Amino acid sequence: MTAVFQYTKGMLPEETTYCPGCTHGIAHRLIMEVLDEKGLLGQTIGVAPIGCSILAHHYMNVDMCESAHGRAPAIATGIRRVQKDKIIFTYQGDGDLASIGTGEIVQAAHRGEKFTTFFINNAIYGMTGGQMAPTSLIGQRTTTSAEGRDKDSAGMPIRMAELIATLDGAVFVERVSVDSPANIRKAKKAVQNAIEVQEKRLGFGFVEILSTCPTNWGLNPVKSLEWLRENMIPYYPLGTLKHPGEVK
C-alpha cells in the first residue's frame, strides 16, 4: 500500500490550540514542508509576534523567536545581521502586521531585507475576540463593527501584497489561499518560490496568505471555506505580484 499522506518532520506532535477548521495549521504545514524538503529545518529561524500564531513554536520543528506586537520584521532584521547563513521568516496575521505592525512591514521590505514573511490574512483579529482588522472588508460584521464596516468612517480594507509590491526592495510578492486543494498547491508553490528567493538573496520575500477564521466569522469550517471564496478571493486576487525571474 503506498502512504498518501505522512507528518513532515517539520511538525511538531503537538494538539493544536488552534479553532476547529481554521486554516492556519495548513499554513504552517505548507512552511514546514518546504523547509523539510529542501533540507533547512536546521537552519531556520522563525518569529512569530503576538496573535493567534504566538503558539507557532509549539508546532514549528525549527528555532523560533517571540517578538512584541507587530515587530517580527524589526527582529529578523537583527537576526538577519548577525545570522547570514540561516534562512529567516516572520510568520504574522492581518492585526498584528496590516496595523501596529505597518510600519515595520514597509520599512524592512524598502530596505530589501533578505528574510520571507508569511502573512496570514482572516480579515479579522482571530486571538483577541474578532474586531474589526484593517483588511475586514465592507459590510463585514464584526465585535467593533456590529453594523458592518463602513467606508466613510473606517476606509477601505488595506491591501497589504499590493502596497508592499510598489517597494523596490521587495522582489518576490503573491498572494495566495488555502481553500481549496487547488489552491493549497498553488500556495506550497509560492511558499517554495520565496523561500528561494531568500536562499539567493535576491531581497524581501513576501506571501500573503487568504485564511479563514470560523469562530469570530460565526461560520462553521465548510461556511467559511464559501465565505473566504465568495468575499475575500474578489477583493484580494489571488496571483504574483512581483517575482525575479530567477526562481522557478
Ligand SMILES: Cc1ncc(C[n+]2csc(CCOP(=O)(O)OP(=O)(O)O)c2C)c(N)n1
Given for the second form:
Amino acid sequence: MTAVFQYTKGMLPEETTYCPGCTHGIAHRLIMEVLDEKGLLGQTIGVAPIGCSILAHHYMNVDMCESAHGRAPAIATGIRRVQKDKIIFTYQGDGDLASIGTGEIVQAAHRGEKFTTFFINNAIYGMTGGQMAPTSLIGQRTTTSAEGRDKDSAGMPIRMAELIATLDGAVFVERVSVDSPANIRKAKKAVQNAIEVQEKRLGFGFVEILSTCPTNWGLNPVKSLEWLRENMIPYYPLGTLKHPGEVK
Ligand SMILES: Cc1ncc(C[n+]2csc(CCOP(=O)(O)OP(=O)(O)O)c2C)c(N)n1
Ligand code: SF4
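Previous: the form predicted alone; requested now: the form predicted in complex with this ligand:
All chains and molecules follow, beginning with the one already shown.
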C-alpha cells in the first residue's frame, strides 16, 4: 500500500497549546516537514519568539533557543556567527516582528544575515488577548480598536514582505498563505526555496505566512479561513517579491 500521508519526524509528539483551527500548527508542520525531507533536522537551530508560538521549541524536533520579544533576529545573528555550518531560522508573529522587533528584523535583513525568517502574520496579537498589531487591517475590530482600526490614528497596516524586499541583504522574499490545500502546497515550496537559499548562503531569506487567529478574530475555524482569503489576501498579495534565481 502506498503511504499518502505520514507523520513527520520534524514534529515532536506533543499536544500543542494552540486553539482549535489556529494555523500556527500548519506553519510548524510545513517548516519541519521540509527540514525532515532535506535531512537537516540534526543540523538546524531555530529561534522561537514571544507570542502564541513561544513554546515552538516543545513541538519542533530541532535544537531551539528562546528569545525576548522581537529579538529573535539578533539571537539568530549571534548563532550564525559561531555556528557556520548550521541551518538557522527564526519563527515570529506579527506583534513580535512587525512591532517590538522591527529594528532587529530590518537590520538583520539589511546586513544580509544568512538565516531564514518565517513570519506568521495573523493580523493581531494572539497570545495577549487580541490587541491591534501593526498588521491589523483598516476597520478591523480588536481589543484596542473597538471601533475598527483607524488609518489616521494607527496608520495603514504594514506590509513587511514589501519593506524587507527593499533591502539589498534580503535575497529571497515571498508571501504565502495557509488557507487552502493549494496555498499550503505553495507555502511548502516557498519554505523549500528559502531553506535552499540558506544552504547556498546567498543572503537573508524571509517567508511571510498569512495565518488565522480564530479565537481573537471571534470567528470559527472555517469562517477564519474565509476571512483571511477575503480580507487579508487582497491587502497582502501572495507571491514572490525577491528570488536569487539560483534556486528552482
Ligand atoms: C517586551 C515585551 N512587551 C510585551 C510583551 C507581551 N506580549 C507577549 S506576546 C505578545 C503579542 C504577541 O503577538 P504576535 O507576535 O502577533 O504573536 P501571536 O501570539 O499572534 O502568534 C505581547 C504583546 C512581552 N512579552 N514583552
Ligand atoms: S490565540 Fe490565536 S494565534 Fe494564539 S493559539 Fe489561539 S488562535 Fe492561534
